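Okay, so here's just one chain, in structure tokens, the form predicted on its own.
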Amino acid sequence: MVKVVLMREKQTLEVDYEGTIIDLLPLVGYSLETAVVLKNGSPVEEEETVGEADEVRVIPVVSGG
């Protein structure tokens, strides 16, 4: 299972994944232009693999104008 934090809903989910973060945003309702990604504490590029007792928190991207 891989810990997924979701940070604008304060929420932690536990999800039974394997995958790169590209794959894993949209199991989550995000996309790679909708957040920025922390794996176990650390920025991660999208091709970055998450698995078993991985940490991942989702960070969603503010744009205004």
Second form
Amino acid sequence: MVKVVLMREKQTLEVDYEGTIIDLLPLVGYSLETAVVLKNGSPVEEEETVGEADEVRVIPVVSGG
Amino acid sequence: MQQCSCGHRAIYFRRYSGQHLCKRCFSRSIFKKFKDTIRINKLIERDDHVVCGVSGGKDSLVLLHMLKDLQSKFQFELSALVIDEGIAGYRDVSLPYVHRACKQLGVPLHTRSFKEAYGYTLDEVTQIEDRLGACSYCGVFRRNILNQASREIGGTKLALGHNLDDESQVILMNMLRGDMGRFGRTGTFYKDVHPKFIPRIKPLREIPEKELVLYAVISGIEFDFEECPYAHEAFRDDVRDFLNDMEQKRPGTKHTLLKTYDKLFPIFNEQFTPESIATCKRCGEPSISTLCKKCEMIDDIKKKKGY
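One more: the block was the form predicted on its own; return the form predicted together with its partner chain.
In what comes next, the whole complex appears, and the chain from above leads the way.
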């Protein structure tokens, strides 16, 4: 299980997933252009893979107005 | 795992340039883009008084931090200005971020509100019937206060946090709407059209929104993630989605759109921007017609509210 923390929605999801961050993002309603991702607390390239016991924080790109 | 050209572990892949960047090289590249935009377009000159419009969001707080850093390179004065539109549950949440940042950086902060300036909060304005979109009032009111307050503070430039996404969206929106008047006003410089008009500068206009978020996270700049509750304007959302989709398929799309616009800008500006601007007969602010848009809107709101 990957723990996905959606920062704006203030939601934590447990996602059964093993693969790249790029392909994970659409599963939680985001894309490469609309999210900045922290893997276990640090920014990483989205080509990196995540899997069991990883935590992914999703920070929305669009905010303000 | 990819490496940065300096040998450190890459944390960001900049698809439009093909670079893998480590934290340090990424942050340096962002600051360099900001500095180059200012230098090449002569946005700030020695002894300018730059008033930075801040909202508590990432763009304006990154801009404020960068301007503060730039002060160590050459002499100019820096103030911050925040507008409280009166949006419950949104602006009251972001204001503390502004206060904290200004205190931490030692930048004097000035506050203005719609309520004080016009008698209504934005929330109150949106309660009237048969009204325009909230962003129409807010845009006009905010521009009016930003200009007036910047002048009162003694500002010679008004710095705003518009990023590459904002700029490319507005260019495409004006083009799709055929709004030639506005089309000639998204460039790097403004003609000196009115003695009361404080020139606006946008030092972040070549930096993608996503990179500003990453820069804020890496630099430890705390900002508000919230979106304005009134922000969902259908047309802008469509244009944003289209540009994001294109950028993902063809990295560099947003930059190319801005660069194309900038090359054509001198022609648009010459053709479609009036040589001089009138003065509002009531409030004395720069205006397209004899009564400015802000005063016109206030009249309409008063009539509909009955006070």
